[in-house]
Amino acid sequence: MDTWSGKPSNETLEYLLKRRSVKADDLVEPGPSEEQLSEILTAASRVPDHGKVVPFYHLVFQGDARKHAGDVFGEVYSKNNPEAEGVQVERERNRFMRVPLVVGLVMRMRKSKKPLWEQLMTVGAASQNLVLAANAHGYGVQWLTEWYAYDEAVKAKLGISENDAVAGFFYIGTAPEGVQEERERPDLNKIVTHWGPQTPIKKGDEYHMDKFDFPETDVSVVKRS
């Protein structure tokens, strides 16, 4: 396989500058075939990982395994709104059906001397490689995490290590046909910097915390792979 470190395309600059996302609702069938599917994780798995770690590991939900996936949405949110309608719950329960296919993407901290803030940019590399490389062979795709994601029983029930994260779950299809409905995006005159000694630095919004909370790391080693 011939590798490059730079090649122009202008089509896949398109891709980066027209990207949206596309409601996992609005999503249909076709899914990726096995083979797209692995091409699309291999792009995911080719990203930047200072110390060669692959703090991610991929679960993949196609046909009843996202039927199963959504029994235990539905049993998880039963017990934890005892209130709920049956349509709520059975809402919850077919969260997974709305698309043809579901990968989920879990951060897992692997023991290394590297910063665990590198780890967690290279699981935001694989996310958005997955995404990609989903456009790329034609399908919408939307990045959600909604509560299932952060909710421990469901994480125990679906495999998932106590100490693991899930970074998303990728909702795959093909998108209806049109132009899909884009929203406001950054505005570089607000965030972008040409640095000098002297220049204001333009930071965008003031942030709502006095911190990343982040647990201290050794940041003297920067270089990535």
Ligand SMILES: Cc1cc2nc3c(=O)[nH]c(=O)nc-3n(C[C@H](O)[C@H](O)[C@H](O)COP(=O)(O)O)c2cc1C
The other form holds:
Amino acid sequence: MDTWSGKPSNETLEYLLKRRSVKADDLVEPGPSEEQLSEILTAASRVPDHGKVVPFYHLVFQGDARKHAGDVFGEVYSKNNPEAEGVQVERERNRFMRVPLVVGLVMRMRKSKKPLWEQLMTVGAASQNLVLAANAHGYGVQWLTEWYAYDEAVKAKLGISENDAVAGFFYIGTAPEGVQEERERPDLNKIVTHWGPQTPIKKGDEYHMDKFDFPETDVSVVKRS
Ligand SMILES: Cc1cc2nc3c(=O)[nH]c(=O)nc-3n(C[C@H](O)[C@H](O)[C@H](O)COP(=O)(O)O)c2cc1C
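The form predicted in complex with the named molecule, contrasted with the form predicted alone above:
Every component of the complex follows; first up is the chain already shown.
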């Protein structure tokens, strides 16, 4: 029986308070060893998951697999952009070659009585665990989708089913030395409320949609391949 349920760790806290991405373009060799990769994927799979449905799978792109995936990106990009110049196509071909390791995390909805919305959030948790575990092994990471995560032709050529969705491609490698530019972080004064019956709720910026629709809840109607 595993009884671990959290323990004080200043190191973890300090890390979380400073966590940041490193641009894929800046990441270099070496990438994680096989053992480290296995731990990263284990951590990425050990997430809160209502009903234990495991609504995701991982694609590991290492070595030549990065090049073969790049061939797909180049081919589809050329087809989508017939006027594209050679240098642009070459850039697409080299997407995954920027780093030693890319992990694709793909969302695959499972049959469940629980709302799909919850499966989506589990995929987000898996994604962030992947980032944190790679960081904990000392590697820099950037979570990217760019255009090819959403392109149906790319998905098909990579072998990803039509009904599955790419949560992200996680670019992993060694970060350069030195301080990196910081980005603005959320202001808690705008988004945290200690709730009470009459307390106005701080909701952050204006809402940007007329209505947010939760994803379909009845998973039996979702087509699969
Ligand atoms: C689902 C998802 C997709 C993303 N896709 C991109 C992307 O295509 N291009 C990009 O520049 N950043 C993308 N980002 C943002 C980066 O992962 C990262 O958050 C950003 O570079 C800022 O770094 P930070 O993690 O230090 O806040 C994405 C983030 C998420 C959650």
